[in-house]
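As a starting point, one isolated chain is supplied in structure tokens, in the form predicted on its own.
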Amino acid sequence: MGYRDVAKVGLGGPVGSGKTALVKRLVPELVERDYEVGVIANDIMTQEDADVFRESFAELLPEDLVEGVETGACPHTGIREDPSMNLAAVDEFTERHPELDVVLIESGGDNLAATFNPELADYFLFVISVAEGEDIPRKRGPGVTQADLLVVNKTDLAPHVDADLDVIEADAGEVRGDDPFVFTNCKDAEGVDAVLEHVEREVLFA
């Protein structure tokens, strides 16, 4: 069995937007729903995020279903221009675990232009933080406009950074049209169920 036989969900977004926190919330929920899950963390030259996942998921996932990919270049290189290292990691997952249902692939922190190569991700989540400013959706970066699901995270910080969630909601609706977006606070797991609902419906039940 090869990498084309397993669902692949990409998570991109700027540094600090909450990608790692979202993965840490999604994996236990997916496991509880009896899905077999693999996780790949991309970074330029470290295994830091992968090590976080290995520790967090030690009781949930086999050790060989958590992998760190060191791109050695800008994070988008490994998820868009040349996804071969990530695809090789997915392929290794499926060879070792033929019943694997889904692989979550986290990009290293990137800018609003980060998108996933369609060969690498069947479904693409783009995560932004309200702490980055309420004008992020209006900037219309490819990540914001092209993602299958836009995740507006850290809603709990809105009052502290003068961000108006109503403005963000209106702008996100305008720039994304009929494409969905959800608000989350991964610190308290608010909105995570909505993300799961989209992933299950569009990827795992497709």
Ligand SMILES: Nc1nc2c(ncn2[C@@H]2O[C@H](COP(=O)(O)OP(=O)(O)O)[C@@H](O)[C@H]2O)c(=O)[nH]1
Second form
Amino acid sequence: MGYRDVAKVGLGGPVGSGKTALVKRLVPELVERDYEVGVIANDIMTQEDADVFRESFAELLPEDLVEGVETGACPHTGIREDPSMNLAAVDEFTERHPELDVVLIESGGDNLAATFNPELADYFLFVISVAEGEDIPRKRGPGVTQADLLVVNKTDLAPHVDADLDVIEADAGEVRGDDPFVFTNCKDAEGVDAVLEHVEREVLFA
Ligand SMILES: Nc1nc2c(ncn2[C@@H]2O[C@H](COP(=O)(O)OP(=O)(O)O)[C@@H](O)[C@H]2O)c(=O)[nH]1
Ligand SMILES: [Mg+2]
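Next up, the form predicted together with this ligand. The previous block was the form predicted on its own.
Let's see the whole complex now, leading with the same chain.
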């Protein structure tokens, strides 16, 4: 029993990169594939993202499988140094729903250095946006280099911010080595299938 039986997938990345948007795309697809899903949103002082999820998933998930964790001033603390609040939320989920398959855990959003404690996340997606600049992969933040999957989101905005996707692709390939990365456009659900494929293969063993 307990949280060790359930797959825990962390989503980190800078504020505004599209973590919430990606979770909103992933949950319906996972539910469609018959997985039982829980969602945790880490927010600095509010329940803002958790409220977004409660509303978005009102028809999809039981109310008690959406939780907000208020992290205080240092959002990375709750996902890295002291993940106890998040782990307690996962434990409550599994006590109420023993058949739970996977919990998506969105970080409060920080900087390029925020990574997940391996105790909290079995699999860690790092979400960046092309709108933050085409040189982000080149900066080699720990999230970019250490994540199990790097997600480069907002490809639709590339032409508007003079970001060259070919440059980003080459840099990401170089920085990531053999580790995977995918391009997404969460606005139009592009690339979400590729993210799901990785998650299913690596942590749901489908
Ligand atoms: N154009 C575009 N906007 C996006 C995309 N993904 C997210 N957004 C928007 O970017 C803003 C921040 O996204 P959000 O998911 O809240 O970022 P978070 O802080 O990482 O959770 C929101 O207004 C989203 O609607 C995308 O792929 N393309
Ligand atoms: Mg968010």
